[in-house]
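Heads up, the chain below is alone and in the form predicted alone; it's given as structure tokens.
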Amino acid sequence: METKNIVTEYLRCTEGELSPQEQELVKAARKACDSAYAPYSRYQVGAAALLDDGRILTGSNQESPVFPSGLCAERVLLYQIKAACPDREILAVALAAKSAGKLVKNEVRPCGACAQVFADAAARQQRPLRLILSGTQGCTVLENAGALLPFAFEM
């Protein structure tokens, strides 16, 4: 029997320490919160992706009274990109959230299902996908979104 460790490196920073392009991505994620349909949780999540052609696409969570038929912002965004831009690579994704109409203090983190879809997206494009988790008190940056789920499902 052998014991192994999983180590996840990440950056903690202020929004001002991000590159100008990443700051724009965070702003787009925050704006995307406003298109969320979250009458049940009242927790609006926005996601924004920077594609390799320079475009920024956004998504937001969409709830349904028939649980769990809603969809998280991350999956709305990643599935939209794969459907509409199948030949584009995703360079980075930023996440933001509002609760009761105000940006949250602590950075929003993807759920397990979204972590799996991030791992799938990175595997498909065969390159890491940078992830910026934002809150009003700072950001966490993962160089590879696959680090969210070290034991991601693979076929």
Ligand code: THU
The other form holds:
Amino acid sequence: METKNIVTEYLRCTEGELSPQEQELVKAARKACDSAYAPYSRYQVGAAALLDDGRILTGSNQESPVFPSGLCAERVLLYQIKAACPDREILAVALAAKSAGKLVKNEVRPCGACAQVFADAAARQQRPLRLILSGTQGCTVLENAGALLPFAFEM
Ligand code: THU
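Here we have the form predicted alone; I need the corresponding form predicted together with ligand THU.
Full assembly next; the chain just shown is listed first.
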């Protein structure tokens, strides 16, 4: 028998310490919050992805009166990318959130289902998928979004 450990390394930084391109991605994620349809939770999440061809694509959470039918911003974004441009790689994703119309203080973190989908997307590409979680009090950066869920389901 052997005890094993999983260590998750991440970076805590201010927004100003991000690269200019990453700052632009955070800005795009913040803007994407405004396209959320979240009349039930009043919690708007924005996600922005930088693709390997330089494009920035965005997604936001979309709620439904049939509650389980809504979808998180991350999955709206990742599935949209995989459906529209399956051959592109995702260099980085930034997340932002607004609660009752104001950007949240503590960075938004993907839910478990989105962590699985990030792990799936990261495993499908050669390059690491960098993840930037933003709040008004700073950012958390994961070199590879796959680290969100070390025991991700695999078939
Ligand atoms: N939400 C996201 O968009 N991403 C997450 O990772 C967690 C939660 C959305 C779902 C719902 O519309 C609202 O935030 C409140 O849970």
